[in-house]
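First, one chain by itself: the form predicted alone, in structure tokens.
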Amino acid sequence: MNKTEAKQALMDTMEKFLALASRRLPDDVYEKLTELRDKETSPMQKVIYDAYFQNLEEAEKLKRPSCQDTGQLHYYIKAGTAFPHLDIVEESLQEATKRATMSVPLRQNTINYFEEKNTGDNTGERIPWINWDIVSGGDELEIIVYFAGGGCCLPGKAQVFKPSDGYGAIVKYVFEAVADLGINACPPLIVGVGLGQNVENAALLSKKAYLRPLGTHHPHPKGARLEKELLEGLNALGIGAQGMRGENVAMAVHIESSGRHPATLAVGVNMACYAHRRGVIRFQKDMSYEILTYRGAQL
């Protein structure tokens, strides 16, 4: 396959697939979901839920977007150095960012800064959003697509704490952060978590940590540990779907973390809502791919 025809094929693929991830969430979102529904008391806290579900079959139905704000895109890439078409994939991702904007149809969100108006296809400085991760060796391209709206990832919050402050600073300012911003964010959320250095590379760390799948662990006990210890402590504030008085404010607390300096503590929580639409799909060099996501789904 010359380029080309690899770049056509990308496009193609990738227009299809925001179609499909704007409207349907992935299999393990839509099974926690399930089971916290059944897990809620309160009747209040069970018309949320039905309602969720029923926006749910009616997107799949009418083939739209499951939430008016269709967000920013944000491409996360794992491509392999082996992968014969890396140049002609971030052109391929802002053309069916493109498309899919009329063809989806999405909402028009992309303003840039200075001039102050929209551009009216999702794309614009820097714009949508992508993120490298090189394999060294490999000969694939899996795409993480997630749909950033304003109400819950794109708030997200980071600071920088001295080594004497201690880790439970970590704790509080995460306790904080989803009570100040979860309530907006649709819950019950998926909470990401980043510990690392400095404050970019804890906000980026937090945004891959709502994207990894749900019932994954951090690699380390005590990470581990400290992930079931901040789910358990978030939803026994009593905060349910839609901010209102229930059970769960969070399907799961997810952290990754880096090596630090010995003289910071960084921190990053974004936070992903019950809309959580993060789509994966994998290329191999032909461009045959295989969706991840979503079991029986054909584009």
Partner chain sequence: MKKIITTPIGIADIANLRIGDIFYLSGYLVTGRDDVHHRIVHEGLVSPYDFKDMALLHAGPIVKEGAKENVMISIGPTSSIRMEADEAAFIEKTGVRIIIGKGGMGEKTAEACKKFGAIHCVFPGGCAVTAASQVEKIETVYWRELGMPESLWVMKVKEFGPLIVSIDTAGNNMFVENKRYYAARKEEVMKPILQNVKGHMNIEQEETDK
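Write the structure block of the form predicted in complex with the partner chain for the protein whose form predicted alone appears above.
Chain only, nothing else included.
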């Protein structure tokens, strides 16, 4: 397969994949929402969940994006060093984004700073946002696409604490973010917590945290326990779906961490709304692909 063919294949597949990911929730999220729906008892919460599920059904039927805010396109890529077409990935994703904006259609959501004008096609300065992770020796290309809506990006924050503030600072910071700001981000949320050395690696890890599949845990037992305690604690606030009082404000709390400097303790919090449009697709060398987030899906 030559360059032109590979580019064509990636563009075509991704344009179709974006349409699918804009309307369908990943299987793990759909199942979790189904589980939480059963736990809610108040009539108001039931009505909200009914609306969520009815909307997803109609989106599927009419082949339209489930939420009007299709956000900005983020691509988190795991690229094997032996994947032969690395050089066409970026331009293909740019092009697929433009085309999907028109064909799906997606809302036009990109404004360049200082120009302050909508670019009209969801591409712009460093947008779509592309994050590369290199897998040494691998020959596959895995792409996570995420539709980052305005409402759920708004509560995100990151801060660096002193070690003397202790892990307690992390706990308080997460609670503040969710209880004060997260209630408007269409709960139940997936709360991503990044623990790092400084502000940018904590922030990046908070993003990677919420992109993790549901049901996965932090590798350190204390990290995994903190995830569980934060989840139970946040849910005990009684915030519920749409911030209107219920059993569950969050589907999960995920923590990702890196080593820290002896003098710092950095934390980032990032929230994903219930419309967690995260699609994962994996390409082989010959550009054949496997869809990981939607069982039985065909493009």
